[in-house]
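Taking the form predicted alone, here's one chain by itself in structure tokens.
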Amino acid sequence: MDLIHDGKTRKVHQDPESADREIVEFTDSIALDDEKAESITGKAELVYRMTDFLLGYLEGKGVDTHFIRSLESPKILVRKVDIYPVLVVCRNIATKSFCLRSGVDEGTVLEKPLVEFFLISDRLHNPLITERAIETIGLVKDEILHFMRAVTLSVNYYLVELLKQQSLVLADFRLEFGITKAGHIVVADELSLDNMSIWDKGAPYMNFDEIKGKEEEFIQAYGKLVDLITRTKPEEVSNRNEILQVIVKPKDGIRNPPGEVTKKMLVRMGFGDAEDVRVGKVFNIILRRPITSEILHQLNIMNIKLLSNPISEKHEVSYG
């Protein structure tokens, strides 16, 4: 197999049977401060087991990922994607890095999941970056960022509900996204302690920064965690409804009779400062499964055929 990428904790090979697929091989290395730490025997197998189970679970719930199937440990077969240059982080509990820049006490349960974006750059140490900055400098389009946020929140729901079965708490996790040759935007990452913080009975599993000299303890704790996770029952996790909002607006420069009538009424009521009024429509669409690129493609067809008039109206999609 041709080696495509030799990363900190995994290697990526070209699948010899398909140009559109890759083989991800997990390694025993642990990334600390952007460097490869010494290997810990057994880590690759645990990452493989945890990722295989959790990505398979998410696929079963309708989340679109790059995962195809597991191969001989520690390898999985995935769809080839172009990775977007941002990491998406979802936080349920305040942990160290967030506490240092927010002043919040570690362990504080956040009122609702917080989604943040970070620039993928080893040279800059993956800095926090705002959505406006991402769009302004042309890294990722705004609508794709919103899509990533929506999918990340879906992933958060399904992981939180699954881990609850074993009294485990998902403190935070990060995801990478990529786009396939066919144009599908998918979760393109592993799911392991390399990119997840999981707490058990109020305390986090061993932090990678504290592993030195405790390799055996780490493997034992990691193995216990993987055993707990793989004993969960995905079929008992209820599907979450997703809400898509389609906002239909009249195009600029085209008459909008409902808006004209409304403006006249406003002026009669004393709101003389109303320069113009444009009346549109809002559709709230409730889905039975997570949002995917295919659903958005279908929605675009619905907009053209039913929800809006492409000659006189334009539309935009937002996520509930």
Partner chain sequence: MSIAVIRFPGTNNDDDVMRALRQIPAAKPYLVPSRKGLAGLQDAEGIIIPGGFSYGDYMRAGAVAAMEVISAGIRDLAEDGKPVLGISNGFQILAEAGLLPGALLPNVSARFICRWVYLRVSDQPSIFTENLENAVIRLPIAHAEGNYFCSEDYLIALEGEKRIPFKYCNAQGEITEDSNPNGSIENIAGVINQKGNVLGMMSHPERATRQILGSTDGLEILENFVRAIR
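Residue numbers count along the first chain shown, from 1. Whichever C-alpha set is largest while still superposing within 1.5 Å between the two forms counts as the rigid core. Since the structure is predicted, the reported quantities are computational estimates derived from the model, not experimental observations. What changes on going to the form predicted in complex with the partner chain:
Once the rigid core is overlaid between the two forms, Asn256 counts among the residues whose Cα shifts by 2 Å or more. In the core-superposed comparison between the two forms, the C-alpha atom of Ser18 has shifted by less than 2 angstroms. When two forms of a protein are overlaid on their rigid core, residues whose CA moves 2 Å or more are considered shifted, and Lys8 is not one of them between the two forms.
Swap state to the form predicted in complex with the partner chain from the form predicted alone:
Shown next is a single chain and nothing more.
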């Protein structure tokens, strides 16, 4: 197997059977503060078990991920993707770096999940970056960021609900996204304590800023957590509704009689500032599953074939 990438916590190999697939092999290394720290025997196995279970769970709920299936521990088979240069972080509880830059107390439960983006850059130590900045410097298109945000919120819902079964709380997690050769944007990450922070009874389930000398304790706690997670019941998490909104507008330059009538009445009622009114339509399409590239592609076909008439109308799609 050809080694494609030798990362801190995983090695990526070319799948000898298909150019479109890769084999991710987890390692025992622990990444602390972006530095390759130490190795703890047994960690790779736990990351493997947790990722296998959670990615399989998310796929089962309809989230599009790079996961194909597990191979022998600690390897998983995934679709090959081009990774977007941003990390998407979702927070439910205020922790470390967020507290430092917001002044919010550690452990504060956020009113609603917060999605933030970080630039993937070893040299700059993965700094926080705004969506506007990402788009302005041409890193990732706005619509793709929007998609990542929506999928991240779906993932958050499904993970939160699953962990709840064991009275665990998902404080925050981060994901990488990638695009497949077929143009599908998918979650392309593992799901383990390397990128998730899980709390229990108001405090982090595991707090190992200093692992030296506590390796055994670490592995034991980690193993207990993985046992808890793999004993959850995915079928008891109900699917969440997602709303796709299609807005159909009359094309510029085409007369819009319903708008003209509306304008006339607005002016007659004293709203004389109405210079022009154009009436369109809004379709709210409710899905019982997460949004995927394939669904947006299908919707685009439906927009052209049914929901709008391309001769006289234009359409836009919004969600999340």
